[in-house]
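Given next, in structure tokens, is a single chain: the form predicted alone.
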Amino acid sequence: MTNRTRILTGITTTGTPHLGNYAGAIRPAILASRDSHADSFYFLADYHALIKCDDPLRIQRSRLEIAATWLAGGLDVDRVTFYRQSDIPEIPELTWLLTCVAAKGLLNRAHAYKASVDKNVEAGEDPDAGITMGLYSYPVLMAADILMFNAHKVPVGRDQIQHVEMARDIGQRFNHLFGQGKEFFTMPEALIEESVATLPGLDGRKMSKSYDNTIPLFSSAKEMKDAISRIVTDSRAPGEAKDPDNSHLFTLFQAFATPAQADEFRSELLGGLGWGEAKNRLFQLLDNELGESRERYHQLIERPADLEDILQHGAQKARAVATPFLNELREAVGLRSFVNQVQVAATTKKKAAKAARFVSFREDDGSFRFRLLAADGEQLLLSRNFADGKTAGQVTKQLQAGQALDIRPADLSFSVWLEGECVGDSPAFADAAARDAAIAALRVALTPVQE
């Protein structure tokens, strides 16, 4: 298990990569992933992608453009993990366990539904109208994204720092419910990168698709050319001052170049260079920054084949991270194999002789119990309900006290009683054995060791 900080980005696969996702997201990511204290996994969210867009020729083409767009950046994926999400089986499984504790309330407060309904019932529609359980149940598939591979840090945008929250929620029940004692999953942190820009488009209004004002990333140079000239600027002639600090070409200049060079091309503007000149150096500057990348890419796209393997290279090493961990969780819930069951009442002496521990918890109700777990995390005892932690925590005190233990075998199960008080029942075993083998492995637990 790795000691490095895990930090897991996904990037939905709808269109095709502008200057603004390149600058915004693309390029930070590729930058972090150098970091010798993170282990970075990188996926292209085609699972999600479905969910917004329903043109098959259009998310094959995105995936195959996306892949390209991070491998042209320069992605090392000796040194990341990089995969396609649906190339890994276990996501949608663990979807499917995750689920399954969800509460229906949370997904009911999640933005994308809730703006959903709003938006139907302004126009005068059914609330759910058009609403899919895909959009719906949208934050469970990314709990899954993120609890599958346990990252500690998801950078994200704010409008989605509540689906890293509830994948927090998920896990945390998920734990809660299966883990008795062992917590499955690390709870994740969404990462806001405050200083990544947020580049303007052609019209000065945040750079997007849905605006039509992009500025392509790896079309080609006369493309990139073409819409750098139609940047809007104001009505200054050359040789009269410009404003950079209102500028929208110069904060895309700003955002590709060195401090130096920012500054020179500052007080060039200041100094009256006409904006047809000032677009040239822009697009000098891009082509310069951008020119190699674009090449790598245009071969990449040119070579499915490699592409595939690359990504399929990833999702090998994705599973072998996946695989073994939800195999854990399947035995957990109780999906496990008729052939692999230990029998308690041969291993429950053995397992004993190990360090016992208590485990405290607060049910929903606002009361507190705990577990008394064998070493292996096998529980053997489960308090009734208390009123406060106090009283449970003296409870524990007690039967760890050394003081002769009062316990009542019923039918496969015991419960153990102090001061003629229940306070805490068994499981049910398989037979009578097992279930006598766990109340003498009880008592060693809770025997005072001796110094």
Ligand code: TRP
Given for the second form:
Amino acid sequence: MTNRTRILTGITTTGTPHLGNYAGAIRPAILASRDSHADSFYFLADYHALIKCDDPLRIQRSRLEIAATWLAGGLDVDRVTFYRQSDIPEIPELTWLLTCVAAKGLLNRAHAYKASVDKNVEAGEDPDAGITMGLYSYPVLMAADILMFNAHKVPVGRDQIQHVEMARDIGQRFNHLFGQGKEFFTMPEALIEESVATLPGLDGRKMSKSYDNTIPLFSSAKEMKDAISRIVTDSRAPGEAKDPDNSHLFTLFQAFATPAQADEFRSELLGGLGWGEAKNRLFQLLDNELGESRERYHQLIERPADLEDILQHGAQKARAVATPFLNELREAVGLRSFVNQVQVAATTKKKAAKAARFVSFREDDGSFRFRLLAADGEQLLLSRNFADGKTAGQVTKQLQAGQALDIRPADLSFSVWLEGECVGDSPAFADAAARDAAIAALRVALTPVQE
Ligand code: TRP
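Next, report the structure of the form predicted together with this ligand; the form predicted alone has already been given.
Everything in the complex follows now, all chains and molecules, and the chain you saw is the first one.
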């Protein structure tokens, strides 16, 4: 269990998965999760969905459909941690801790935000017209998703690489500010699957909802068939040789076929197979490949309570990691229980005591003296003169012995007394406040450390 690679990715819940999503992201992720070295965290990025969508029904539907799609596609929830972002309250909490260290200048450079600004400027609008803080802070929320679980690898599309880099940047900054040598956060790496198919859509452009050229995944056999019938082809008649390498219908076929099946289809096209028949072949292939999953999908959708249970269980698994980790992070930034305050103060004293130091020296007249210097080198006390080193040493010991200190302020300085005898004086301070601060520092420096 220890040396597994933690792979984490989120799916924004604003739409219904189509064939392109399946081939490009869902199928490879499910396959990757079966690797025995993989410790996969997959989640529904529904907080991110709120940034792009203010239609509650659509959010609700999409979460259900995406959850059902991944499960129907064969995701094994005993192997992976599958959850909804919004079921993990530690994520928005971490988002705030990270927001407080994230440089605004870094977020100004985010592509998505910049694109919106550019669009506004071009349209002669206020640069920030219609831009929410959600859009602006999108990368910080995403950084929290990733850093919360110390992911090593983050499979994403190219458009998300910058966000993973920002997560590294923000995480590093947090480590540096609060880690005291400890690396709280693992530095994540974006994982771009070069070999994974970007499917062409009906018109040959990349399959995407924004081009309205998608083939539905699990809706119904009929809808899939209808979409396939709308795939744009050239006008070559049946009997004429087709050019498979310039046919996105062939590309779609290839993405789901074995090499042998693809070879056969290729020769049939070269041999003059009609486009209508070719579309039937593609439908048959996809129906064989996806028919069973489609059935599972509809069973799942009809049992939302079961889906809810599965996701709650996933949230439990995720929180078993997130809750203790966030507690550590809260401690690190100073959000600590008052009950532990004594101990914390002791730590401070310990440091101060360690840092404050006595420096002894000898005067020209042969007498012994010492200075007490604060951590920053400021002189807190200069002793009176002692006849021999032994006496001077005893005085420094007594000062550190933990007895109530007899400190007597006098104008802009103070003196320290032991058994009715003045043993040292402070320098003169700029004002009474500086004098009192020095007295406080002296008390801290001279308080013995309790282990
Ligand atoms: N922003 C990602 C996308 O639109 C989704 C996402 C949210 C994500 N949080 C993430 C991906 C964390 C990877 C890791 O595709």
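Residue numbers count along the first chain shown, from 1. Bear in mind the structure is a predicted one, so any value in this text is a computation, not a measurement. Only the largest set of C-alpha atoms that superpose within 1.5 Å between the two forms is called the rigid core.
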Q: Superpose on the rigid core, then tell me if the C-alpha of D365 is displaced by 2 angstroms or more between the two forms.
A: yes
For K397, is the C-alpha shift between the two forms 2 Å or more after core superposition? yes
